[in-house]
Every structure is written in structure tokens, then in C-alpha cells.
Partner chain sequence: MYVAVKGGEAAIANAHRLLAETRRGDTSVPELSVAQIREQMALLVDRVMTEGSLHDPDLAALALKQARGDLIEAVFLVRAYRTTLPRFGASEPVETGAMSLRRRISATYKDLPGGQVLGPTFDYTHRLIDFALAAEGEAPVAAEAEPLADAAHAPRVTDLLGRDGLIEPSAPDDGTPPGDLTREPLDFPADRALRLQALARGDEGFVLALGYSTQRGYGRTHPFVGEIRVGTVAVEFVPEELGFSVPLGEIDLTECQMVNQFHGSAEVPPQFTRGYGLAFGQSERKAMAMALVDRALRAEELGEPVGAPAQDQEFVLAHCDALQATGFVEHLKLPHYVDFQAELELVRRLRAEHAARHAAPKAGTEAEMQEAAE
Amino acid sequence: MPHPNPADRQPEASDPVARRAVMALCGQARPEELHRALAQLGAAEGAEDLRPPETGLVMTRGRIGGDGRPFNLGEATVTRAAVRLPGGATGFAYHLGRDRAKARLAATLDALWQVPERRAAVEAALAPVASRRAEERTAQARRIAATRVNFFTMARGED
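Could you give me the structure of that single chain in the form predicted on its own?
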């Protein structure tokens, strides 16, 4: 029997990798992009707050050289929200910054993604955000490549 193609696999309700990707995309989205996505889904209203959006601080950690001992780099402002849809699906969102409305919008999209029948529609509504982010990464890579200096060592001849 042939092995199934992993790309053809439909994500399950508890697929943490796919959910993490959607939540990360919501965190990178602009508030107006989240508004458009919810309007496209026809689900801008109806979510109740389980935890109203709130802002706090988290400690960021770093490593020297990427593999050294961890150290506290500093604090970052984070806003979080938790909502429940009328059907019972819950959504959560955390993002850097103080935009409480954005956190609530992202949590609503996460809750909609939790409903298996709406998952594809949520991902399609967020596709413009993914496209914008891909274009930004490409442009940044071009800017970095334009300033790249290639150092090389020439072999010294012993005269």
C-alpha cells in the first residue's frame, strides 16, 4: 500500500503546527488586514471575551552566539486576549505591542480556525497577509544581499 502524501493530509482540530502558523500570521498582520479577514468571513461580531485584552510584560531571553548560556535580554510589551464564539469555539492571541483591538481580532480568527468547517476559509482570508509577509522577506533579502561583502583569502606565494 503506498504511503499517503503528507501535503494531502487535512489538518486535525488539534494540529498544533498548523494552528501555530495561523496564530503567527495573525500576530504579523496589520489591524486593518485582520478587520478585512473577519469581514470576508462575515464574523466580525458575536465573540464574547473570556479574558478581556490586557497588556503586560514578558522577559525576553537571548544566547551569545546562538548557542551560549541563556541570559535575560530585557522586557517586551505583549498584549493577549481570549474569546469564545457563540458556537463554543475559543480563541487566544498574544502579540508584541499594546494594540488591544488587534489582539481581540486575532483571538476571534483563532477561534474561527478552531471550527473545522471554517478552517479553510480562515486560511484563505489570511492569504493576503502571507503574501505581503513573503514579499517583505524577499525585499529584505535583496537589501541585505546588495550590501554583502565577500571576503576571501588569496594564497601567498613564497618567493
Second form
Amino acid sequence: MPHPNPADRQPEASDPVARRAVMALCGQARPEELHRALAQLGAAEGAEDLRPPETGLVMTRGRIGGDGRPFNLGEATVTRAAVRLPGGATGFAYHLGRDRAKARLAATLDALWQVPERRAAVEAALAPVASRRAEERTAQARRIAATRVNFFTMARGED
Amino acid sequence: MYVAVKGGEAAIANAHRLLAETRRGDTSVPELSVAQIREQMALLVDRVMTEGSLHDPDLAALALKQARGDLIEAVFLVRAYRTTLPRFGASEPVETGAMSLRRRISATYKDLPGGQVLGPTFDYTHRLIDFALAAEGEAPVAAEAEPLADAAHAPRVTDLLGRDGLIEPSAPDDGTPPGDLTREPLDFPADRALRLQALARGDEGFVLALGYSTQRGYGRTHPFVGEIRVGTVAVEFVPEELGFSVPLGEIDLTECQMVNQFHGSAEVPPQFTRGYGLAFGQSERKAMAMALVDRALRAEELGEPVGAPAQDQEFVLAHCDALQATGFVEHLKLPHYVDFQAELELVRRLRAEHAARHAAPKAGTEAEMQEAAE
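Okay, that was the form predicted on its own. Show me the form predicted together with its partner chain next.
Once more the chain from above appears, this time first in line as the rest of the complex follows.
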């Protein structure tokens, strides 16, 4: 495993907000969706492991009162992967859960996204994930909205 | 004291084989899949994750299958599994105010920005057994409605109260990392962050009973449910090698904000105080009980008389962990032959002495005088 050294940190040439959005999409994707996206991009071959996929723990923190000092709620399983493309671009993935294969696919997509001329294609290949998620969220919001309640206070006799 | 024993290997191996066969039950009945447990025993899975202190629905479901549905055994399996994994670090604190809500209720305000949504709840059901569930069939389809414009913005009720200074503010984040009882054994007195960690993984039944005891008068706190919210939050983590926070994914959480009476002091004007509960999944009872006990454990800090069990942090925190409790209780069934032999010898001797005294009262009196002289 390469020892992380801040000096080796990747230059922030990429927009971290956009990169985070792609990482988030990969995290929400089903493994078969990532397979499909990579197959569509036709460029998964030759990616080598910078770090073999590995499952570990991240301590999930909350805040006292929701907005105060942090406290440790409990751990979550997290799987990470890091790959390098033949062209030198590196990609990372950190996902909840224990799916090593999926983390590696996501790391490969992250690496491809690092290549400026491939960025748009990667985002397009992941667009179906975004639209599926949006549909699911809308449907969920509609079901939840149907349970929105209005309580009425009954006047007490003696008041 | 437990003294190790040897032997019994064949019987133990066979007992485990028998366990495996028994776990499967009647083979003419289809086997449960882990996914079925995860999806259809979801609240049990949530409880295993919460008390196992490990978020992983598939793992919790598998543990339940292996444990034949024994909750604490499943917690044991999950806790044992986590010890095999490296720790990558700690997440950024989750932002429950930005939770994508599936349920949100308040017992203090009927009209709230963002509204009250019941979500999937047992509340207001009649608790009549539904025999239709025993017959296989399609699940009913949920109703739908157009979300109102304010549905996406639902501030915490405590934030609303806080604007007018009617409730104490949360202790601000001063940047010190919270203590972690999985790294350092609990030391008393434990600060609130450690207490919440212990309560979060504590046994729901124990924490529930303690919370109940405060309602019945053993350390009364006059609680109101300011808010319960259930939904998903994003979990973020800053990997060293990246230097920016990475979205790990989303988890389901239940948060309970208890609002409690406080009469104020010389320094502090009267204001409401808070008790806080947070749990993985949809774990409302746990989050509520946790919030009650969290508030009870603040008695000393708030200058209230301390005396009830729920206010005694050593009593609460040292006994709330189901795994520790079951470990010590259940070890009693392991062979204690040597220990018991010693007790047996002692009882036999005492009985012999007792019999001797009663058989010969005069001699007994003499013996007693002799003993007293010694």
C-alpha cells in the first residue's frame, strides 16, 4: 500500500465539486450500472491497482444535539480502491459497504474522469444513474408527502 | 472464578453441526435469504447495526441468519467481525439538519416549517394481527401526493427554539476529537460525547427501562419530544491521500431531540434543556430512550439532585452494553467445576460443624466458647 504523503497529493487541477459529484454517483450506482458505464467508455483495460481494493471501517460521527460537539455514533464498513491508468491518471473510490469489485470500478471511472478529454464522456455514461436516482427520490418524496399530517388541537371543555 | 477445562472436542463439533442443521429448520420450508432478512426484517437489522455499532445492513442480516434471530448473538458476531478490519478514520460529523426525511414528527409544535410527515409508522395502527400477511400476496401500493413547496426545508425544532434563546445551545465544536470507547476503555466520569457513544450502542431494552424509570419519578426530567426525524444523511470522509471530503454514501438514521424543563439558576435564565438520541436505521424507541437517559445523565452538570439509577453514569454506562452483560451472565454456564468443588467442601464442613453443635448442645456451647476464645 502506498504511504500517503501530502507532498504527493494530486494537483487540484480538477474541480473538486464536480469530482465529488461523480464520486457520489458512483457510490449510489449499482455494480451493473458501473459495469455498463465502463463498457460504454470502452477503456477499463490496463488499469492497475495503486492499492488493491480493501474493506475497513470508518467511525461515523454525529453531533451532540445535532449541531454541537461531535461524538462517535458507530462504525460503518467502507471499501476503498485506488487505480492508475496506463496514461498515468489515478482514481480513488471510498464506498460504504464491502463490495470490492464495485469500488475498483468506481476508482477506474474516477481515474478516467481525471483525463480532461474524457470527463464529459464519463459524466454522460453515469447520467442514467443520476436519472434513476432522481426518479427514485421523486417517487419516494411523493409517497412521503401523502403521509404529511395536519393535527388540530381540540378545545378543552373547561377553557 | 472460571478454571479452564479440557476435552469434549467431538461433542462440541457435533453440537455445532446440530446447530447448523437446526438453524435451517424444516427443509420443506424455503430457506431465508440474507436479502430477505435485510428487506423484510429491516427494523431488526437496524437494531443489530445500532447495538453492534457497525453500519452494514447485509452483514447485520447475515449475522441474524447465523444467530437464528438471536439479537444479542447477532450483535456479538458483528462486533467480532469489526475487530478484523482496519480503521480508515472517522467521518465528518453527519448533518442531520439536512436529512432527506422519511418521517418527521414533533409533539411540541403542530405546525412546523417542512411539516410533520408520519412516514412508515406503527403509530396509530390498532395492533390487530393482520392474518392477510400469512397469505402470500402483493403488497399494497402506497398512496402518493404532490410534495408541498416547503417539504425540502425542514429545520430542526431545537433550531427554531434556539432562535429565541428558549432552549440551551449545544456545546460548540471546539475541534477536539471526541473520545472513543472502542479505543480507550471507559473512565469515569465520562464526558457527554462518550456517554452518547455508549448509549448509542447500548442495549435497547436496558436503555428503554432506564428512560422509563425517569418518567416514573426516578430522576424526573419533564420531557417533550421536540422532534423525531428518520431519513438518510450523506456520510463524508476525508482520505489523507485526497485531502478533500469524499462522499462515502448515504445511511439511514433516527434522531430524537427531547426538550426538557429547566428552572434556571443564578447565572442562567430559565430555558429548556436538551436530551439527544441518534441511532442507525429506523430505531425510534432506541433514539427516544437514549435521549431520555442522556438528559438524566446531565443532572449533575445542570445542578439537579442526583440519586436515581438513570442519573448514575457509572451504573448506566457500565451496564448498558448487551454484549458485556451477556458475556458475564452467560459465562456462568461454562464449567465451574473447580470453583464449585471448593464451595462444596466449605458447605460440607459448615454443615458438619452445625450438626455437631446441634447433636450435643452442651458440647456445642463449649465449642462456641472455644471459638469465641480463639
